[in-house]
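Only one chain is included here, represented as structure tokens and corresponding to the form predicted on its own.
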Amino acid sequence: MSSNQKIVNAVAEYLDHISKVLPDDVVKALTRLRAEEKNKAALSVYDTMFRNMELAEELGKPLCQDTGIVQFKVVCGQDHPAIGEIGESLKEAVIKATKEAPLRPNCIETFDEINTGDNTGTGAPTIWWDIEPGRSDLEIYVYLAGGGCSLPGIAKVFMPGQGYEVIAPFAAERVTEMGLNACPPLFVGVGIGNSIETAAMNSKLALMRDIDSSNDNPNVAALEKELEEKLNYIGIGPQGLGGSSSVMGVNIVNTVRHPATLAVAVSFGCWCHRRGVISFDKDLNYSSKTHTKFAK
């Protein structure tokens, strides 16, 4: 077996697996708010989701009928025997998961209004790249974004006098108004860079990390906490039918800004928030620290 038809395999196995498996960390966040909530109504809603889960493993279906566009962050050393051979091993792994989880074809050439029928396309599946010297493994960080959960994403380039005190509520006003399409309990990526480019990539990049992580800057940390603290404070519930949470956590991926601006945008993942990690060897030997439950 080629080292491309191995990284195929393994990768849409993996898509089968997180379309059906939540990641460790989203279990974990949704069990603590069932805990905490007291509302009756939300508590049902609660119950509902943790049966579908079930449900979903038990009869081998995915967790939601949008299983979204695939978009993969890939980190590889270059030193990666198939750094060569990734790109195209992925766009196979698509179209191979989409046949056999299955995906939903999501992708919908634009202007020409087509369905491509197999998850592929202009840009699809999209990835990004980093390449790290010194290095011979390689991740890839996979996130089916569904169309729910894209839909309230938004991105502002502020001027800096305004201070990092309009991130709050720039943040609030949009789960506000379109959190519900997002299904919430909702998980909240916030970027915050020198363009509007790099702050939505960085909002992308927040949802890929660990919910209950926190950012490495005390300061942002705290910023952190405190939108946590005011989202929930809304209320929205789980669905929107009322509850003392409106989001799973937030996080926040910063880079520099330019003097004369400050960019920030909000990416959001729904309650069935599926993304993962899956980390090959140079001999490609592979594994998820994010899915305890995927096995080789």
Contents of the next structure:
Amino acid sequence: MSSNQKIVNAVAEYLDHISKVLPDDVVKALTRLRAEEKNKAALSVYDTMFRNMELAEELGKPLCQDTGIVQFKVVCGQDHPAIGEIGESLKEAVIKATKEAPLRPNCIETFDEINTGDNTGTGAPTIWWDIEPGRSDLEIYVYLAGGGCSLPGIAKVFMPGQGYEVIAPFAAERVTEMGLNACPPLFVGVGIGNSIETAAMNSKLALMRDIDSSNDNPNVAALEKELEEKLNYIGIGPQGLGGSSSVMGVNIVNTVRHPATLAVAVSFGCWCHRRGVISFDKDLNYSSKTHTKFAK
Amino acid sequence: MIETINEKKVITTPVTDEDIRSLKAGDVFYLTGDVLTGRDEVHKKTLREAGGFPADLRGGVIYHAGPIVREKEDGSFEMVSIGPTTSMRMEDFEPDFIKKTGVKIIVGKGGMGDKTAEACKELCVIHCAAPAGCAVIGAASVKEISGVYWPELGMPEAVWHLKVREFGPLIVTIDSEGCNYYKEKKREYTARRVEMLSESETK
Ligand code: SF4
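Now that you have shown the form predicted on its own, what about the form predicted in complex with the partner chain?
And the full complex, kicking off with our chain again.
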């Protein structure tokens, strides 16, 4: 089999899997929130979610009908032999998984307003690249970006004089105004940077990190905890119907700011947070550390 | 018709005004019978075109949903996955949609706004929320897809005619008195948000 075909098959199989089975960290977070839940209606929503997870796996069907727009972040060792073929292979994998899983066709060409039918199109699937010198392995982060959870995403450039205190109200307002429809309990990714797109990208990278992980900087890690507690106090509960919590977790990814700017972005993941990492060695053997049920 | 089956409140279509009046904001129930899907484009097209909605919705149910459907070799359809989409996007169109079609139950994700709540009160209609992201349970309650209208709108946007059994749990978010459950909840959350932020300021 050509290396192109190997990547296409593996990624298509992985897309199929993550549309049907949630990553280990998300299952763990939901299990914890369900155990801590006191509200009766909220508990019945959790029951429905867990039953849905069981059925999805059993029947081999996508957990949620909105299988999103496929987004990849490719971290590729400079010496990986297949480096030149990855982009095309990912596109083919999306087309294959759309047919086989199946995934819902969600790509609308803007202004033409035409659904492309196969989840590819201008700029789709999204592919972000990192080339790593001195490495020969390949890691592909995969995210199914649903509409409901992409909708509350927000970014703004503040003046640094306003301080990091702007983050909590900025995120909290978004949770109460828009978060109810994003299928809570939410996973909150906060990005900090110098300009709008660095902050926005960082907020998406925050959602790629494990829910249980903490920022390396202890001050930022403390802010992650503080934000989580504050948002949980609001108690929007599963589906926004009210409950003991609001979020599965808060992750912050930060890069430098300009002396005159503090850019903040918030991205949201829904309870059905379908993201994972598939790792290949240079011979294209693969496995996934986020999805232990993805066997190979 | 409303009956209680295995401790579940089950409503069978066509739905009467009496059925609707017996349901209050916050109540949980299940649906059996005919359900038609319709979201953004369907609402716009229904209001724009003289012929209106392509099926009879009087006493019926509109479901804000965009399913994944598989066409089988014999030309029939299989429901792979279905769940609600955000109802609020239909807020501007819903009152006229209700008037034009005579629909009685609107199912979707989250709540809706004042315009829909007023129309619900005036025309004896309810809105309810289905648990979102639970599309396999949703699909399991679809017993048959008896047809599709406006397929040119694409799979998620087309009108799918579904026969469902005990589809739910559905939570009433706007009742026929115009009582709006999500709006009340939102007020609570906003109050707690303001309280939480002022606490951190005094710290
Ligand atoms: S927000 Fe997530 S769970 Fe909810 S409908 Fe969208 S993709 Fe599905």
